[in-house]
Structures are given as C-alpha cells and as structure tokens.
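A single chain, nothing else alongside it, follows as structure tokens in the form predicted alone.
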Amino acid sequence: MTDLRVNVTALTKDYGSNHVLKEIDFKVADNEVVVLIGPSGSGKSTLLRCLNKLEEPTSGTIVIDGQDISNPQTDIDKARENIGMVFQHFNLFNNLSVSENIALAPVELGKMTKEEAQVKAHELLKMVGLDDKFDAMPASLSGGQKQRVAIARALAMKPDIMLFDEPTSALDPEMVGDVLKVMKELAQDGMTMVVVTHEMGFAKEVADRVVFMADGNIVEQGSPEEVFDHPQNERTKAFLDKVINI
C-alpha cells in the first residue's frame, strides 16, 4: 500500500513492569477514519499518543507519511506540524481570544502572516459553527464550544492526519452532538482520522474501520458491521454486550 499515512510495526510501551502496548501492528490509509474502542486501560490512548510521540515508545517503529518518527534523528516538531491532535481536555490558552488561539501556531511557525491566520480563523470558526465567537475568551465558552475551537485550532495547521483522544468524554451529553457533527463533516471531507472514543454510535456511522483493543493488544478489527454486528472474539463480544444497550 503506497497510500499509507500511518504504519506502526511491533510497537511496545512499558511503564516499568506494566506492558501497556504489546507488539502492536497498526496501519491507517490515506482518507481512512479508524476508530479505536475498548475498555479503559486497554492501551488506546497510549497508542494514539505514540503516533505524535507524546509518549515515547519502548520499542518498535512508527512511520507517519513516510517518516520514521521513532528514529531519534527525526525532527519531531517538524513532523508534528502535519499531525493535528484534539485532547479530552481542550488545552486552550485562557489568556488569548478564540481567534488568537487558532492563529497562534501558524503564525509562530511561519506558515501564515497574522492577517492570513485571522482570515483562516474566521473560515474555521464558520466551519465549526462558532463564527460569532471570534473575539470571545475561552472562559465564556461551554465545554462543547471549547472543544470545537480546539478542533479549529488543530485544523489551522492544515494537518494531513487528525488524532482525537476521547474528544467528547469531558462534555455534558447535550454538547457531544455538536462536536461529533464537526468530526463527521471532517470525515466526509476526506480527512485521515484516528479517533479514540466511547461513542459507539459515532464509530458505527463514521468509521471505515473499527479496532477493538484490550490488555495492550489489538484483539479484533474490521468494518463497523463486522465488529459490531458479527464480532468474532469473545473479548470483543463481552465488551460490546456491556457498552451497547441491546
């Protein structure tokens, strides 16, 4: 496959004697939306955070867009410019306005002038349904609005890949839909995405591939229909029985 965006081989991550990831092989094709599901502590977020080296792998290789980011010689800051990341907690700068939050990285890294970044911020806020919050401060926003600003901020760098680490788990239930709607639109526009989520409805509707993890291993993967409707592994079945109201 020449259109691979992500190619992870034999990835392990240990914290002392705690083996969080065990020889993981994981690939993501261009324009593919991959959703990682599984119980807490299964290694989903650790795998995601290894993809932009927020976690340092113990061993194995991680190739993103043809670049081996597990190689210490690789300029990880440069590689990260093409990888957008949205966290569970929004990580906005509270002393900067919404538009300043979005414009900061592209201007600092010389990708855009201040004027260009302001235009881009307007465009992205419109996309996430928050055009009226251009000059607002983060403290005045709801959780769902903050998360949509965080998505806009990640998109300002024009990334090739977007990583989402449980982007709705800190939100009130009524705000979840607004954030998932933005993510669905991104997927429809062809953005390559890796998403860790507990939102099974989103996984069913939007994922090209669902990956079920447990105990640091990829236990099962396939299309949403295969994994949700015809799980092959007992561990997958037990998990889905618990999380999906039948």
Second form
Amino acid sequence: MTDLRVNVTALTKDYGSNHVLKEIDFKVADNEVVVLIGPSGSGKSTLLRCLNKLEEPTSGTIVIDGQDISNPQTDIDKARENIGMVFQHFNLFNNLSVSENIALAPVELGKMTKEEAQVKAHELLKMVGLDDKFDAMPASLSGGQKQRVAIARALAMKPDIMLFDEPTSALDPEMVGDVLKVMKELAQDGMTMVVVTHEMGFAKEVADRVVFMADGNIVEQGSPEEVFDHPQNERTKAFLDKVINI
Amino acid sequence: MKKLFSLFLVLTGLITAGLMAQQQPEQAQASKTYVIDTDVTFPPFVYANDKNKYVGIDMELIRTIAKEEGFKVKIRPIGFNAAIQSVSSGQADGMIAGMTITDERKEKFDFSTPYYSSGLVMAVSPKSKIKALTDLKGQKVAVKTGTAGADYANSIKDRYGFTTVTFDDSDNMYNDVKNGNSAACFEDSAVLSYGVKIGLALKIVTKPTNPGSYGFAVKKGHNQKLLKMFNEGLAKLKKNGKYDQIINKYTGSKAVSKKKQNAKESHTVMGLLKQNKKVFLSGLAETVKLTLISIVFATIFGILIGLLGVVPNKFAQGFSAVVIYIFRGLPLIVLALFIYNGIPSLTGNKIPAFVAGVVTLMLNEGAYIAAFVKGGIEAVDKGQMEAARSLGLPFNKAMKRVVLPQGIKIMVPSFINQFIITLKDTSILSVIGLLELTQTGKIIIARNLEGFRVWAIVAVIYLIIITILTLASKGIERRIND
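How about the form predicted together with the partner chain, since we already have the form predicted alone?
All chains and molecules follow, beginning with the one already shown.
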C-alpha cells in the first residue's frame, strides 16, 4: 500500500442539502495517470479540488503521500507543495511576468534562491516550448500559452502529483493540442496525474485508468479499453454515446 | 499585515501622547486658567475684529474680571451649540456668549448675575410695509437657532399666524429677509442695531420687547469658585465704572463710526482677501493639516479593517463588517459630536477638538476605505488566490504577493475620491469648534455680514486645494500603474 499516492475513503461533500460527493473511495498509485470523466455536475471537479483541499470535505479521509490532509492538524500549505494544480482558467498571476509566475512559490517558500528559480524557469519554459515568453506578462499570451505556463508554474515546486481541472476546456480548438502534448510528455516521464477532462482521445491514449462519475458516485472504472470499448453500466454507455459519436 | 498593524499602534500611541501633552498644562494650572467657550459670531457681544482678535462686550468683561480676580482664561471660539455641549460635558469650564438666562437652561447650568439686559426687536427689509406683529399673518419669519429670538418667535407664531424658518447663523438669517424669502426676523436689539450700523440693509420696526438677561454660565454644580469670582468681579466693575466704559465702547456712537470706516475698506473681494489674509491662511492651514493627518490615519485604519474583512476567519470578518456598518452608517456630524462631547461625558477625560476631529474622520472615512479595500480584494478573481494557495503559499503570502497588488490597482481611483471627500468633510468639523476654513468664513461673515463674497473666497480656496490634492493623487496613481 505504500506506493499509493492518493487514498480517499468515504469522502462526502455537501453544499447544504445538495450532496455533491457520496461516500467516494478513490485511489491513485505512484506513476499512475487517472482520467475522471462524466457529465457536468457529476462531482469530478469537486473530487479533484478535495485532493488539495481547495474544497473542504464534509466527511471522509484523504491521504496524500501517506499524509492525512483531511485532518485539521495537518499543515495543508506544506502538503500542497507536493500537489501541483492546473486550472481551467489558467489563473496566472496577472501582476507578475511569466518567469515571476514560475519563480514566486519556490522562492517565497525557500525552496530555491532567486538565481536557481530563474534557471528552473528557463528549463521549464523550454520544456513547454515558451522560453521566448520569459519576460512576457500573462495578458499578452494566448490561452494555450497561458496554460502551458501554468503547467510550468506548478512543476516548479517539483510536485509528486499533478491535478488537472479541465485544462483544455477554456481553449480555442487549435490551442488544445499544444497543451495535451505537454501533458502527454509529463505522463511519459512518470508523473502521477489526476485529470478531469472532456478530451476522450487524450483519455484513451494516455490514461492508465479511466473513472466515470455520475451524481456524486464513481459508477464505473477500468482501463481505457474496458471503459470506452466495453462499458458495463447503462449511464456510462449513454454518456459515451453523447460525447464520442458525432 | 503585521507591519501595518504595528504602524497603526505607534500612530495611535502618538495621538494619545499628543492628547496627554495638551491636557497636562490645563490640569497643572487648573486653579488659575479656565477654559471659556464662546461663539464669535455674535457682535457686538463676541466677534473677531479685523485683526482677528476676539472682542466685544463679553470678551472685555471676562478678561477684565479675570484680571481683577486674579485668574486666567483661555478663550475657545467654538460656536454657540458646541459651547453649550462642551460646558455640559465638562470639556470647558464656562461659557460667555450672549447667552440668555432661561429656566430651561438653568436645569443644566448655573448662571452668574446678569451682566446685560436686552430686548428683542423685529427687523424687516427697508421697502417692507410690515410695521407690527399683526402684519405677519401668513408670512415667514427667519430666526437663528438656539436664540431667544427663535424662542420668542415660536411662542407667538400661532397667535399671529406666521411660520418660522431656522438658520444657523445671523448672516443667513438676515439675507433671507433681505432677499424677501422671509418677511421679518427677530433678534436681540443690541445685535440688530450693530448690524444696521455697519451697513446691514434692514430696518428695525418694533421697540425692544420680552427683555432677557445675559449671564455667564458654568455646568450646574461645577466650577462654583469661578462663578463666584465672576459675580464679585462684575460687581466691582459696575462700582468702579469700568462696566459702563465697556458697554459704551461697543454700543455707543463712537464705536459705530469707527467700525463704519473699517467696513468701507473691505467690501470688495480683494479688500476682504487682503484684510483677512492671516485668518484665511490659518483656516487653510488647519484644514490642510486636518486633511493630511486624517487621510493617513483613515488609510491605515481602512486598510486594516478591510483586510480583516477578507481573512478566512469568521470573527475577523464579522468584526470588520460591524465596524464598517457602524461608522459608515453614522452621519459625520453625529459621530463628531458624539466623540467630542459624548465620550468625555462617559469617561470624564477631555479630548482636544483636533484629536476628536482626526478620530472622527479616521473612523468615518476609514470605514469607507475599508469597504472599498474589501471590495477591491474581492474583485480580484478568486482563481488568483486558489492558484497561489495550490502552490503551497500561505494565505498571507498569497494575499501580499498576488491578490493585494491587483486589488490596489482596482482601489486607487476610490482612494483618490475618498481623499477629496475627506478634505471636504473637514468643513463639518466646525461643529466641534475647529477653526478650519469653513469656520473661519463663518466668523468673518459674522463681523462684516459679507456672506456672498466671503463664501465665494472660501469656495475658491477649497477648489484650489482639491485641485492640488487631485493632481498629487493622479501622480501617485500613474506611478502605481507603471
């Protein structure tokens, strides 16, 4: 069990009388790439946001890297240093340049000196193909560029796990490929990833496991072949019919 | 944020220290120096002469009596209503301001033996056909708030079928009659005679009636020694003839001709400006000082309270919301009077008017600043905070490095706006007797009755400093946005 990066048991999340997550059990192994799919309102983004406690769970335990982050005693800031997150709307810091976006957290948290962070920023920007944007301000970037910088920013903290919350949903179609390519490379390098996405092609190609959620429950999960080619549950079938067959 | 907080504490400490420093000499010499409040808009009893010295019957009496009896007085020209309140709350030891002795006032004050008896007269515009009270049916009558004239008018208005319009100072009351909005006004005979003599275009049509007596007042049951000295001194002055000299000086024909000359010199804008240059400058200096100090405190207070409103702590958020609700909700004038008069009544500690003024503006303008600081921070996309926190940055660092820099840009125009409002709001502090620009204007007008020209000068001065303040703020805004 020690190679479990994520171990969630009996996680529930209520907004008043609205039960968004219903006793979810969810595990992610080291190096595993898990893709969460499902109709909107199924709770997949909420589950993802509970994994770094951007959402406060109503009950249940969330253990990340052996640390129980659902325990209020746990230093959540410390835990988050190891959990990178990429948002649908990028959320680049608008007041900071691209390199400052990347260097802010490592320098503020004493992980790197300013010089080291500069080197790291160059290295990461090269990786996502944007080294020429080193001094650019976020407002001057396209959506796809912003999202690649956001990935670089998350990676600068050298996390063990990366969470992706619909990373391509806000992008123009021609930008999606660049972002998926970076994510694919990350997966190939062995990063543990949990991805909420509507990109079924990406899921098929990259995911080790696909999890289908509906109404706050995990309805079905398995390898991409199992879920996409031989779905067992009627709801999964109905969902896939709508998303894939156009 | 901690740095800000300690800065706030230091500044609060400084204010308190200043307060103590101003208080101590008063306490140390309590047996000798008395604080006497007055209203310097009531010639010929109390007014500021063209050299801005406080003169008039009341002033000469209190000073001469003090000399006779061996005590000192510190005169504060804070206005009639403010004087009443500061004496009853213990901020001042006594007041002398042409105050009529009434049974109602006797419940709160102990009065000296009367030092002047006067009657009320009615004045109308020179062309008016009104000659007697019976002509007032269906008309409006102008009165000045808190005066015996107002009480008299209200007591007879039903009998004679007129209505009253209340003004805060004599000049506005006279103007209302001159303009024909009101048919007549009631005022003390000595006061109205003075006005007519210096060129007020009204005529007095009735004989003095309803005689009233003016007295020096202390808070009921307090400062009895001072009251006794006043009475003894007054008796001495009446005996040795000095009393008659003083009365003659201000109501006799000699005084009038002298004043007429003075008055002629200063009825143009340039003349007024030249003659009152010193007074205007000191009023302007007070307004600027008050504005700048208040802006600093209100900004610090506002940012602190605004930040408390966004920290993830229910208690802090609630505290911030309540502070904003209370101090934004209270009218500035109520807050000023409460702090200046109310707090000393509760605690027994005097507050200098300037400190009370700064505290008032800090709380009121600060509450507005807090509201837009909070709003500015909340206007920054929530994703910015989430992204910063997701990287492991603690709340304070995320706020300082990511959210605040963006929020401040949103807030800058509101800050500039609030600074200008603060400058204008200092004028309201004339109610607690601060001699700032507006109060200065009132005092000058009380002497020369040149309302229109003096207010025009005051207005232009305000516009000039607002322009300077705006330009300075815009400069800062440009620097922030670069």
